[in-house]
Structures are given as structure tokens and as C-alpha cells.
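In C-alpha cells, one chain follows: the form predicted on its own.
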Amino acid sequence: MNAEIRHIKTSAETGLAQEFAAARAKLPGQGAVAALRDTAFARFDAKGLPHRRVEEWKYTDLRALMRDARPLAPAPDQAGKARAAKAGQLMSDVDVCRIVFADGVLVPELSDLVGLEPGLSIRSMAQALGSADPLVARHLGQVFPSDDAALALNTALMGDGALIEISDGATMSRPIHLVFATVSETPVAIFPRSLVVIGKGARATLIESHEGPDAVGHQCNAALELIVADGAEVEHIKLTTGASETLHISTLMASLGADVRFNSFAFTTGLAVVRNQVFLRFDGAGTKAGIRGASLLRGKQHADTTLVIDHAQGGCESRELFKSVLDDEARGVFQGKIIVRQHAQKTDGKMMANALLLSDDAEADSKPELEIFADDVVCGHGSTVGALNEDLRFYLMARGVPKHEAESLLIQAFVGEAVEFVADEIVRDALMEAAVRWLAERG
């Protein structure tokens, strides 16, 4: 006799559960779009939250993370459209064209939607799946089929978010910046979905903003679906800052063209706990991604950074960096796979993750993969994990410079050699000076 075994949710699951039964026949979109939602939540409420007994969580454990669901956050009011206002201050210096979302809802007033450059088209995501945009048709759910459980969720619960379309050999001359302020001042839920469709030979560069205020609980399970066309050249920025308490699990589906020159970079500075997850294929030949990270992360903040690189096609070159700076209690994880299929020869891979730990209680854990089915291929990896350099500490202190001054060059040293390949130099600098701020805020 065989028994069954039933999982006892928890919670947390219980809670989503009865969210999306409230919500369903009020989200966004109908027919082809409300089946993508329930067969997502039928996927999420089979597996539950993710827990350390799955191997690409075992190091977030977001069942235990997790002890209940927010309510989904309604629309903001004038009060949390007027601090969304405030949001984005990171790249305050930068000239972009600014949209923001305010509790995960499009706020137009304070979004540059007027006057967008030849080739440009941003529209409201809730709007395109309640209208069948052929776009969405198309893409949404197919850029990286995956059976991940945040992922599913976020299908099921998405809300608004931005649907980008960049023509053939356009050329965005600013920065397309989404700023995604939590406004509400009680603990709510959000699950904004973008998806992005750039053109042949098109040049843009993407940045993402998420933060929101502290000691609220917010919940944020974000997701955005980026399609290159041959010979484009992108850059993507994620930038997830301020909120305290907040869990903030990102997803990144990405599948780039013939001839792409795509780079990706995310920095983190805040948060209770942060989930970046990038699934990326190389879906033509010739194709060069770098794919990096900073995270700068202090008291019990857990940041995990897991990637899947998926080399379908040959002659392609990856190139992944990730450094952790962990101070007191906080845990910084990286998990990276890298598969280079039967057919991709020539394919040349390397990843390295480096973490810094400047107290004997923060913890650091690393597992970079390799699955390799080519033989003509140049792949390798690497993880290094230790403490501040005592000898170049001790050469800069015997020259004068103060012991926590020395401490900070050294981290922003670091923390460098990873911004370095930020290819805006604006962009860089304002990376930069975040760093030099939470390196200030030590204690």
C-alpha cells in the first residue's frame, strides 16, 4: 500500500491562495490571458513556496522567509503617488525618460510618455492584457519557459507593468529608467510584469528601480521578459535599494539574438531579503552578454543572486561577475549555471563570484555550475570568499590614512572592479557614489 503524500501549507500559501481566488476575475485580461494565470497558479499551489529541500533555493529558504501573505495593494492615492514622485534618486543626475509605478500601477502624471523618441513605444501592461495586444500574444510566458515557483506566482498575480517596443535600428539617446516605488504605508503585496521587445540593430539602455520606504513589510514579486533582436545592443541596470523589511524576489527572462552585445547589471544596498534571478538564452550565434552585480548588504540582510545561462547557440561568449560585501549577520548567496548545449560549439564561458566579509558573523555561500554537452567549447568558474586585505589595510594606514577610510577604499576597490563594466559613464558614477554612501553609514 502506497501512501499519499499531501503538502501542508503553510500559511503564507494559504493566504496567496485566497488572494488570487479574490482577485482572479479582477486582474487584468481574459481568454488566453486568465488560462496563462490559473495554469500558473495551479503550477505555484502543486510545488508551495520554494524551501531548502529544492536545490535552486536551498540557501533561501522562502517558505520559512516567508510567514505570510500581504494583501494585494490597491491603487495608490494622491499621497503615494506624491512620494512616488520622490523615487528614483539614484539616477537623479542621469537624463532618462522616467515611468513610474507607484504600488505596481502606472502613474501617467508623473511618467514621460509624451514625446518619446522616433522608434519608441511604452504602453501600460495591465491596459495591453486587458486589450489581447497582439504583443503580449506573443511573448508573454515564452521568452524562458521555466517551472520556477516565484515565477509562476508572479504570472498568475501580475498586475501592471510596462510593454516596451523598440523598432528596428532605433536609438534610444537616454536611458528608458522604470521606477517602482511601494508607497502604501501598511504592508501590501505587488507583482508588476514588464515585458521588453527590441528591434534588429536597435541601441537602448534599460534601468530598473525598486525600493520603497522602511519598516514596512512590503512583499514585491516582480518579473520582466526582455526579447533581443539580432545586432542590438542593450543594457540593462536593476537597481534595488531602501526598504528595510521588504522581500523582493526579481526574475529576469532574457533571450537575445545573432551578433547581440547585451550587458546586465544589478546593486543592491537594502532590503530584508532579495532574490535576483536571470534566465537568459542565446538563441543566435555571435552573441557576447556580461551578465554582473554588486551587493553591499549589513545587519540580518539576505540577497541571493541565481543565474541560468543557457548557451543554444554556438560561437557565443558569456561573462559573469558578482561581488558581495557582507557585514554584520548578513548572508550573500550566489548560484550560477552555465549549459552550453550538444550543438553550440565554440562557446566561451567564465563566471566568478567573489564575497568580502567584514565580520566574523556574515556568511557568504556559493555554487557556480557547469553542464557541458559541446567539445569545442572554453568554459570555467570560480568563487573566492575571505576578509579585507590586512597587508595593503596596513600599507594605507602607515601612510596616514585612517583605519575606516583605508577599510572604505579598499571596499570601493572592490565593489569596482565589477561597476567598472557599467558602460554609461553617468550611470557609473551614480553606482559609485551609492557605494561610497553605505560605505559612509558604517559604523
Given for the second form:
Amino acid sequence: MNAEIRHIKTSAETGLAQEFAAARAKLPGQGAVAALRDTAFARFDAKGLPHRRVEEWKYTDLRALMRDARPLAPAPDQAGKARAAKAGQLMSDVDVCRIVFADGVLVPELSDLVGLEPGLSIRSMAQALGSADPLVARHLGQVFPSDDAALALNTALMGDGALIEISDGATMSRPIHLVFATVSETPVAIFPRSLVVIGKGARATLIESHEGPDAVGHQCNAALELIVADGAEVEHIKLTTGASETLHISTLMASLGADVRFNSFAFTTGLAVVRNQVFLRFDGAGTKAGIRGASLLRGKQHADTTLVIDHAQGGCESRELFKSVLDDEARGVFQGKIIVRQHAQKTDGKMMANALLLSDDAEADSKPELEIFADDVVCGHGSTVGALNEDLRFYLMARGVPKHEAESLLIQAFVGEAVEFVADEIVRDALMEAAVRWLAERG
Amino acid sequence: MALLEIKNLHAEIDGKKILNGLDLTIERGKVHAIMGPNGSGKSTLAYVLAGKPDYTVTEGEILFDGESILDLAPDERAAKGMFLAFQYPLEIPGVATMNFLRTALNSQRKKRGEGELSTPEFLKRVRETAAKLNINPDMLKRAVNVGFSGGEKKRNEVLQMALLEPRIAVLDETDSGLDIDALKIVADGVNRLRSPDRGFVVITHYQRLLDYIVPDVVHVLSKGRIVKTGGKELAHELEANGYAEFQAEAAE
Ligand SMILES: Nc1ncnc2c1ncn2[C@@H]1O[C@H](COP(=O)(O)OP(=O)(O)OP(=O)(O)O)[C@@H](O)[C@H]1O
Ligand SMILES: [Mg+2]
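Give me the form predicted in complex with the partner chain now, not the form predicted on its own.
Starting with the chain above, the whole complex follows.
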């Protein structure tokens, strides 16, 4: 490689280095955890914030979007906790096991931590980091090794989060809902980190919701590592909502065993800048995974979905489907890469991104990629960008449906094509209702 | 006052003139048939009446109950009682037929200041109407027209018409693509709706439909104008002689 010219550090990068230096001794975990942090920070420091010449971040230039580093959030006060208690309303119709984090810190008094159903264990990640927990030692940072700079930053500064273990064969009767509420009234940075280990043949639904208050420019960089053992069935829902000026980065790293059924759905209507990255690897045969999502954006919102789907083992099926509805000057980005390793024969992968532009000033960028090294595979990808179909709108209007309502029906249908894959009917209905509310707020 | 009065209508699409001074008056209680060669502007007339935004009316007037509807959006025209059965009904994936029908009906009722129909009352009406049109109720569980055969789509148009009870219904080649049994069913559906205050414009290429829906007046449309008007016997003449005579006339 040619020598990399070191760039002059931006104010945000300098700020992050200062935050790390100041917090380093106080962050949870010593020994191996502290070493993990140091290595991660060194990696971040060498690369700096990802910018548009970094291919994976081409459309989401963090160096430009993140002008300054926010201070690490202090422990939430009572008022903050009270605000967190009201978060996660989107799932209010769903009977869940609710675990609440205020500014990234677990709030036990707001969380269903006692009387958990058999086979389920939920702990604070901060405590686990501080107590040389064996799960942390075995898995943390190892589920999907990556040199992504944003992820490195999370690893360096990770605070609290959830450490969840579901034992072999356990079936969870209720979804586990991790509510991440950013509650501080002044801008702060939070770095939640979670690890979820799901045993063989277990069944669970995991919902994470991330939301922030209006008009406060928080920075949230969250990461979740997920290990799904053979034969397990897991549904993962990520909700990003709230009319805030928050910059939100999230990394989901998943390793799927054999004969797993895994579905992930990301629903985004909120926050100013959202980057959802999913790094997923098939580690056993016979597994089917669906990675899907829908974003409804307006104003100057920017949401980026970046996937790396690694078929490391053959005989697996992956389905990726992302829908974005973009109004005003919103921007939707989809980057999806499917890798099929040389020995991963009989891989079946299909990826599709559809964007619906509701305004001339909205923008959609799509970059699907296939890297196929095996010869006996069925893989395909596609993407579409378009406006609402005027003929369909006319058909509806000719039957008496007013314009706004006709458009809403068509947009719901568009979003519904992805939402319909969410297995839980109540969750599915809640998502469609949220989409309908978004449409009702449309000018 | 006539139900619908079209005066000297000129309309174009993408800069191409299609309607060239069309005059047509529809009286209450009457069925008007419009026949004419391919490309003469029959669907254009139907679309312009329904308010399709692609068309520009450059001259002339459309009066519904004596009031101009040119400035009304398609949904406002529908609420006033305008209905168009499309020559090519569209499929709307992801929009459930029942939800579509209910939204359409209740939107119209709301705009007219009538109360919304209760769900049981709505369901009853849909079921009864579907049964009369020989439409399998299972089809109504699908998305609008998705997976419907050509003939099923046409019957679905007539179902919508029967539910919405328009005051003027324009049927654009609703007979094309129908088998003989379906043709009778559709014609029955139309005949049931015939009433002293409702008018119909039936666009067709085939005299056969007019054996079942017997028109009061038959018009020939050629090159964007009505070039001949007569009784139902005119349809038989056209069937025998074709349009050569009128095309030559309109061209001069
Ligand atoms: N977007 C367009 N741009 C230009 N010309 C158009 C456009 N759409 C339709 N036309 C033309 O308008 C003319 C009238 O079309 P129209 O569909 O009204 O005919 P029609 O009488 O209904 O024919 P048919 O019997 O085949 O259904 C045709 O010559 C057609 O090619
Ligand atoms: Mg036509």
C-alpha cells in the first residue's frame, strides 16, 4: 500500500480523542476489555471519521455531518429517567419485556428485570464489562470482526447496554424490548453496546427502539452483537424514531448457525442522520435470513442502510428488501453487499432496494454489490427509484378518493410490501400505524 | 337542464390534439352509445370527463347539472356522481379491494355531506352486489385487480359502479374481453342501475353489447368529433358498413 497521507484532525476527531483520554480510566472494564478499547481507539485514530472517499461511507460523510464531538453523557438524572419512562410508545400495544436505557445507561427501576421467563437472562453490559463476564470474554468484538471506524469508536467508548442470554430450547413468550432513549437536555454522546446470545433451538423476538427528544443534537453510536445458535428462530426489529436533530449510527453484527430462521426489520421515521449498518454472516447450512426495512423521511433527514451479508457457509438463503419513502429534501441511501465464499455452494441471495420520491428535491442513492466466488449459486439484486404512479393515483381519485388519501394508500402499499414480512402481527400493525401517522403529518 | 352537456370540447395530450370541437348532450334516464374507429378519441373523451390530469382542455365546456366541472379534481367529480369504467382497469398491488371500496364510498359520502356507511352495512352491500355480478367473494380479499383476469377486471369495474351509484356512468369498452355469459351479467348490472335520473355513456366497438344494453341514442365519434347521431339502428348500420364513410367526412 502507498503511504497514507495523514489528514489534519477535525475538531470532532480531536474532541473524541480528548473524550477518550479523559474517560479511559473511568469506562467499565479492565484488562482485556481495556485493551480492546485501546486497540479500537487506535484503529479509529488512524483512520479518522469516515468520509466520502471511504467507499463504505461514500454517501454518509461523517466528517462533514459530525462537526463536533459531544461530551459523553453523564448518568441520567430523575427528570431524564422520567422522560425515558415515556419512550418506546410505538410498541405500546405489544406485550413486551421492557428494558429501558436513559442516555445509554440501564435504568433498573424502569425495566422488567425481575421474574424473567425461564431461560432468559438480562444483565447490564456495564456491569458485565466490569466483572470479567465469561460471555463478554468469549464473544465481545468477535462476532463479526470489522475495521469499520464508527464501530471502532463504539468499542472504544462503549458504556452500558444489554447482555442477554437465552438458553437452548427456550421459547420467549414476549418480545424483549430494549428502549434506548436519549434524554439529556443538552447535546451528549452515547455509545451503547449490547450482546445477545441465543441458544440452540430457542425462539425470541428482540426489539430495539432508539429515539431522541426534539431539537437536541445528540450523537448516538450503538452496536449490537448477536449470536444465533443452530435451529433458533429469531426476529429482530429496530425502530429509529423521534423528531430530533440526533445523529445516529448503529451497527448490528450477527452470526447465524445452521438451520436458523432470522428476520431483521429496520423501521426509520426519525432523527436527523441515521446510519444503520448490518454485518451478518452465515456460519451454518440450511439457514434463512431476511434483512428488510422501511424508511419514511422528510425535511432534511438522511438515512443510510449499509449491509454486508457474508455467505461463509453454503445452502443458505438471504433476502434483503428495503423501501424508502423520501419527501422534501430527504435522502435515502442503500448499500448492500452480498458475499458468497468459494465453498458456499447452493447459496440463494436476493437483494432489492426501492425508493419512492415524493418531492423533486428528495434523493435516493443505491449501490447493490455481489461478490460471488462460488459457482453453484442463485443471486440477484435490483433497485428502483421512482415517483408515485400517477395513473394509479388517478384511478383511485376517479373513484372519489381525495388526492392526499390516494397517495397515502399507495405509499402504505409500497411500505407494506416490506412490513408484511414482520412475523408478529401486533408488531406489524404497530409499524403500519406508525407509517399511517407519518403520512397523516405529510403536508 | 341536461344531465351532462359537452360543448365544443377541444382537448390535447402531450401537444397532440385529440378532441376537436366535440358536442354531446346526455339527458337523464338515457343510454347513449358511442362507437368509432380505433384512435378516434373515445377513451380520451372518457378520461377528460373523469378529469385525468394528462389531458389539457384548450377550448369548450363540460357542464354537469349545468355547472362546469373543468376545474374540479377527479375525486370531486366522482363525488358529484361521475363514474368511469376504465377500458384497461389498473392493478393496485398492496391496496386491499375492500379497503379501496370502503375508502372510495365513504370519501364520496363525506364530500356530499352524507354519513359514512357502517361496516356491516358496507359489507352487506358489497356481498349482495358481488353476488349479482357473479364475482367470487374470495376475489375481494385480494389487492385491487391483482391477479384478476381481463373479464374479472371488467366485472370489478361494474361492481364499483353499482356500489358507488353514480349519476352519470361512462363505460369504456366494458364489453371487450368478456365471454358471452359475462357480457350478459355485466349488461344486467348496467340495466339494474338504469333509472330516470341516471345517464349512461356506453363506448363499444360491437353492436352485440347493444342487444343487451339497448341504447336510446347512438353516436359516431371520428377524429375527435361526433360526426353522426341516430337511434339504435345506427349501430346495425355501422356493423354492416364500417366507418369508412365517416372517416372520409371528418377528414375533409
Ligand atoms: N400521450 C399521448 N401522446 C400522444 N398521443 C396520444 C397519447 N395518448 C393517446 N394518444 C393518441 O390519442 C388518440 C386517441 O386515443 P384514444 O385512446 O382516445 O382512442 P380510442 O378511440 O379510445 O381508441 P380504441 O378504440 O383503440 O380504444 C390516438 O391516436 C392515440 O394514439
Ligand atoms: Mg379506447
